[in-house]
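Only one chain is included here, represented as C-alpha cells and corresponding to the form predicted on its own.
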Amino acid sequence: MTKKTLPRAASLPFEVDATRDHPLGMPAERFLRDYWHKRPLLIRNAFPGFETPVQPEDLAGLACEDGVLARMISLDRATGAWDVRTGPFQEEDFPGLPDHDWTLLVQDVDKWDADVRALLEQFRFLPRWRVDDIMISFAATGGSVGAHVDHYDVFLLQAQGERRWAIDARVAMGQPAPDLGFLEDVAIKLLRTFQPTHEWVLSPGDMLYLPPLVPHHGVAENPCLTFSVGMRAPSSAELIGDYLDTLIAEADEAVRYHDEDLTVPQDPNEIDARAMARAVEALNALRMNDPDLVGDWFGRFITTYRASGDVMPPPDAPSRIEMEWDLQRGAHLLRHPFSRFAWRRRSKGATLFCNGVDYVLPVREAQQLAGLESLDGATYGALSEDARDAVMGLAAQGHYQLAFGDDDPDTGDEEA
C-alpha cells in the first residue's frame, strides 16, 4: 500500500461548490488544514437560497442609532478623491445620496439583530472566541472601499445583489509576495499597487474566504449587501502590552533583583553572565510561564478585545432574590448580545470568562454557561452554588437579563 500524501498547495483549487453535507465544499477538517490562514477560497452556494434578514433600509436605520459603529465611504471618480464619514447618521443623510459609488458599513450587526447572529451557528467549525463580529455593508452600484488588505481572516458572504471581487493570490500560488505599501494622503488605507490574479462575481449565497494580508478589491455590480464575518487577531504589541500591564498590576514588590552570591568582579563596570542570570531569575519569579496565570489573562483579554460596547445593568434591575423567584415561575435569563463568553481548562477545574471577568468553576459548568444563550429555572437550579453565584454576579453587571415568555429583556445602555 502506498502512503497517502497531502495534495500540493499549487494543485488546490481556489473555487469549489458547496454541498448539503459540506457547506465549505469539503469537510471542515480539510478546510482548516489546507485553506485556513493559508489560501483564499470561493465557495459557491455556501448558503443556498440565502435570503438576507436585513434589508438596506434596516441597515440605514441602524446606522442612525447611537452606539452603532458605522461608516460611509464614497469615491469621486472625477477627482479620484475618497471620502469617509462616521456615524451616527441622520435619516435625512440618505435620500440625497447618488445611485453610485458609495458604501455604508455597519459593524457588529450580529449584536443588534438576532437573525444575523443566528448565522454564526454556521461557523461552529471555528473557536467562537475567535469570531469578532458580522459587519454588513450596503453598496450602491460601483460602490467600493478600494483595494486593501485585512490583518485577520474574513468570510465575505454575498447576501443581496452581485459584487465583483478581485484578489491577488500570488503568495498562495508560491510566487513572490506583492507590494503591500499604502497610498499617501488618502482617507483610508488603500494599496499603492494591486495586480489581481483571480476575479469573480458573487451572487447571493456565495462566500469568499480570505486569509490575512491577501490583497482584495470588491465592487458592487448593482446595489448589494455583503456580510463580512471577521476574526479577532490581536497584534503582538497588543498582546505584550496587555500582559505586561497585568504583570505590573499583580507584581509583588518583595520580588526584586538580589545577589547574595556576589563576588568581587573582575571589572566593576561589566554586566557579567552571573548578573544576567540573576535578572532572568527575577523575571521568572513573576510567573511569566505559569499556565494558569497566562491562560486566565488571555481569557480576560480576548473576551474584551475589540469590544464594541459596554454592557451595563438596567437601572431598575431586580435583586437576586427577585430573579430567582421569577426563574422558579417560568422566567429565563437571556445573555446580553454584547457579552462575550469563553472558558478554559486549568490545572484544577476551569475558568469561565465574560468580558474580562473570570470565575473558577467545574469544567462541566464552565462549558455549559459559555455555550448557553439563555437559562431557564430548571437549568439554573441544577447548577452548583459557585455557578449560581457566577450567573448572578454576571446578571448584576448586565450580562444576563430577566425575560418572561417571548418578551425582550431590558438590555440597559451601551456605549460605543
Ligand code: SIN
Second form
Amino acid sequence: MTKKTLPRAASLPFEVDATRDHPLGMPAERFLRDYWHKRPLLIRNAFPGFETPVQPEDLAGLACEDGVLARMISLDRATGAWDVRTGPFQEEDFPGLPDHDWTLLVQDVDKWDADVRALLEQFRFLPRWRVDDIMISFAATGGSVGAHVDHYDVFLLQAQGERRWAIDARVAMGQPAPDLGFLEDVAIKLLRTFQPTHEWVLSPGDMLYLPPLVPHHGVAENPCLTFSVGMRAPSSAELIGDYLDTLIAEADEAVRYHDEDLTVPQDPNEIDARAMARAVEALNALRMNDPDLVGDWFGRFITTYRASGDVMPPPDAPSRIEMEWDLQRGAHLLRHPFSRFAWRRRSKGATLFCNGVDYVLPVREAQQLAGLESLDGATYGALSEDARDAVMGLAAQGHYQLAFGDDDPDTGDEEA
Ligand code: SIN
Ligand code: CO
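Taking the form predicted on its own as the starting point, write out the structure of the form predicted in complex with the named molecule.
The complete assembly is shown below, putting the previous chain first.
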C-alpha cells in the first residue's frame, strides 16, 4: 500500500512554542510564508513573563474620556439577549456591574498609552501602515463578544487572566468553508452557526493569530485582559472609490470623449463599436497606470484610511521661529500618536506621507522621518531645507508638537 502524503500546508501545526530567538515560534519569514493571511496559529509564550502595562481600572478610566472609542458588550444568559453600549462612560457606570458576562472594549489604546504603543515594536515584521490599532478588552468571568468573524488579520495577545478561545479552522484544514451568515435581530454581528475545530485556554503572554474570516469565540475563564493587534485591509470598493475621487479631482476638463473620425452612422440611435473604442480611449486617458500617480495616491489614502482620531495643532502652537529656537536649546519634536507616517520610493527620490499629505524628499530623509517618533534639535538641524519645511508643515498641522525634557508635548510655558 502506498503511503498518502499530505499536502505540506495540511501538516503544519496550529500551535507552537515561542523561543527567545523566535517570538513567533519560527522565523518571521516562515510565519509570513506559511501562516500570514492563510492559517491560524497559537503561539505559546510569544511574550514570555508578560505583564500588562494597563490595568482594568486604567481601561475603565480611558473609556470615560471624550474622543475614546469604547464599547460595553454584555449577555443576559437568562434571555440570551446581547446588549451593546457605546462610550464615553461615566465612572459611576462601573461599580454596579455584575461579576460576570460583560466585556469592555477600548479601541486605539496604542495612541493613548506609550507602553502599549511600544508593543508594536514586536510587529516590525509587518508594514507599519498595515497595523490599525491595539484594542484592549477587559472581560468579567464568562464575558465574551460572541462567535464572529473579522475581516482583517488579528493577533490576540492574552495580557492578564485566562481566556478560552475556540476557533473554526476548517478552511485551513482543507475542508469546506463554514457558513458565515449572521444571526438576525442581534445588537452585534454574531454567527448563526459556530462549529469549533480547536479550543485552547490562553494565559498571559500567549498569542493567537487569526487570518481574516476565521470564526472565533473567546470567553473569559476569569477576569481578563486581551490585547488585539488589528490590521487594516481596505476593500476593493474603498480603494477604487478613493482612487476615483483623486482621478476626478485631477482630471483635465479639456481631455474628453472625442470623435473627429466620425462617419455618418447607419442608425443614429446605435452606440457602435467605434464609439465604444473612443469611450475606452477616454477612460484610458485617466492615467490609471502612472506608477507615481497611483503610488502617491495610495500613500495618502493608506495614511488616512480608518484614521480614528483628529490631529489638530494646539491652540497656542508656537511659530516656526520659536520652535526652531527651542529645538536649538534642548527641546524636541514629538510625533502626535494619531499621525500615521509612511514613505515610498518614486521614480526619482521618495515621497513621505502623513495622514493624507505628501512631501517629495530624498529617500534617506523620507525614510528617516517615517521611522522617528521624535526629532531632537541636532537631527532637525541636519535635515535638508525641504525636509525641514516638511517637518514644520506637519508641525503646523499638529503632527509634531514641541516637548521639553520629558515625553509630554508642551507649549513651552513650563520650560525650566
Ligand atoms: C475580545 O477581546 O473580547 C474580542 C476580540 C476579538 O474577538 O476580535
Ligand atoms: Co474578533
